[in-house]
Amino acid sequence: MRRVKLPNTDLEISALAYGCMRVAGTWNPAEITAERDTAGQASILAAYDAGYTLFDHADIYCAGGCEEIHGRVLKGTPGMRREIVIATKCGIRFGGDPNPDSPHRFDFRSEHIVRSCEKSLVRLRTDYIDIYQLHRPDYLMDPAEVAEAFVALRDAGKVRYFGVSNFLPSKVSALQRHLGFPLVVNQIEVHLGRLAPFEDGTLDQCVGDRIAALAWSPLAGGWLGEGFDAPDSDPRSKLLRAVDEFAALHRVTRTEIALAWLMQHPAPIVPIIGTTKPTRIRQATKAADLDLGREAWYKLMVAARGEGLP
């Protein structure tokens, strides 16, 4: 698979990332059976064998269970850790943590960031995390306190690079002003069905500040991929017809067109593939070598907008 240089780092990563959110097959760690564990490990290995080098995690994915599954893969696959880039996230706390009446909330306190990172390191069975991200903006974020945690983790050799997830440009800038090193990624929802990052300054900032955009749900939860049929009354039908036309022209699938469209952006945009099916994991890699051209890119943008450009 084609690789890209991650801006502001010494990391060369695959043009597609593998998202590990579903590898446990459940969000309840008590439900991780031996069969689910084996299937989850097989999904990660399928991505590794297909050329994916960036693996995306978060501490809330099955309450850490997904990280544990990947940790077992690393233990059983000598040399894998040196060849891959591990990204994980912290900052979301579900209701009931730590007390029964504790609300669902976000937590960017320094002590929570550091403690969360150390727990992820144990679950992943690794000495360091390549990219550590804040998962969703904390309304009570103190950039100076976050910077304190980031510096401590970096100086301890526990994290190489830092990023954010679901941040608008104003919050990225507020945090960046307190760091002595660059944020390297912003993980956002962007796809042909969600164009806001093209308009709200998010992708402009990524290009200007050399921050890679990791695109979660790049197939819009699946409706941009194969198997979804929208009736003419559905506003998505015109977009899907346009995608299908280009898929037929290039003799590829909807998935490949939708992913290639994202990867044409100079940010760069790195789509995160979340399927656990080996055939689809491998299929998605074909998009990395597909060049749509500027005119085709804009035709799909217009179809996605549902109206002409200004």
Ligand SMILES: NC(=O)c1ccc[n+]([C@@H]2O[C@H](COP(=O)([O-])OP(=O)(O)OC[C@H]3O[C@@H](n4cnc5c(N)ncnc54)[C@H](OP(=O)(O)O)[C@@H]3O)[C@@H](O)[C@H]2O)c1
The other form holds:
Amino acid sequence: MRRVKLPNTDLEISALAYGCMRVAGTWNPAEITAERDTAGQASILAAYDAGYTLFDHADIYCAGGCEEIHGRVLKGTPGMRREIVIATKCGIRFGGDPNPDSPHRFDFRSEHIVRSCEKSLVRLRTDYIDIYQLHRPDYLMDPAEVAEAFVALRDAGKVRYFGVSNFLPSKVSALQRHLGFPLVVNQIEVHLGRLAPFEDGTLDQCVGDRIAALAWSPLAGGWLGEGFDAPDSDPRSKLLRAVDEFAALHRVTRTEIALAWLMQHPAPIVPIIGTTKPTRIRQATKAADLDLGREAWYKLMVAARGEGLP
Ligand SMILES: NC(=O)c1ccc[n+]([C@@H]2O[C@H](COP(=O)([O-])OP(=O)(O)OC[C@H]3O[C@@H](n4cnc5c(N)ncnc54)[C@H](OP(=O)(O)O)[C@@H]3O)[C@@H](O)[C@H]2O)c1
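Starting from the form predicted on its own shown above, please give the structure in the form predicted in complex with this ligand.
Now the full complex is given, and it begins with the chain already shown.
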């Protein structure tokens, strides 16, 4: 697969990342059966074989179960660790953690960040995380405290680079001012069905500060992929028809058009592929070589906006 240089790092990554959020097939670790474990490992190996080098995790994905599945893959696949870039996240705490009455919340306290990272390292069976991300902004974030945790993790060799997720530019800047090194990614929801990052300054900041945008749910959770039929009354139907027209023109799938459209942005935007099906994992890689051209990009942008440009 085509590779891209990750700005502000010495990392070269595949143009598409593989997202491991669904590899356990459940969000309840008690439900990880041997079959689910095997299927999850097969998904990760299919991505590895297809040339994906960036793998995205979070501590909350199946309460660590997804990281554990990947840890078992790493144990059984000599050489894989040094060929891939592992990203994971912390900072979201679900209700009941650690006490039954603890609420759902965000937690960027230094001790929580460091402890979460150390647990991820154990689950993933690795000595270091390549990119450690803060999952969702903590309203009580003290940037100096986050910086303290990041420096401790970096100096201990446990993390190479840091990033954020779902951060608006003001929050990225507030944190960046306290760090002596650049944040290298902002993982955001951006796709043909969600254009806000084009207008709210998020992608402007990515381009200007050379922060890569990792695009989560690049197929909008599935409806931008194959098999979804929107009736004419559905506001998404016009967009899907436009995507299908370009798919027919280029003799590719709807998925490839939706992903290629994202990858045309110079930030760069790196879509995180979420399917667990090996055939779809391989199919998506074709998008990395598809150049839609500027005019087609704008036609799709207009279809996605649902109105003409100013
Ligand atoms: N930072 C955050 O807050 C955040 C939030 C959400 C996700 N993420 C990251 O983003 C990654 C991707 O998110 P996502 O899984 O929501 O992505 P997505 O690809 O937009 O949605 C995945 C869903 O779409 C289906 N799908 C995938 N490819 C398809 C295709 N070609 N045709 C039809 N259906 C298709 C999948 O089903 P099948 O498996 O059956 O193919 C699955 O149900 C996650 O793994 C995670 O790493 C991050």
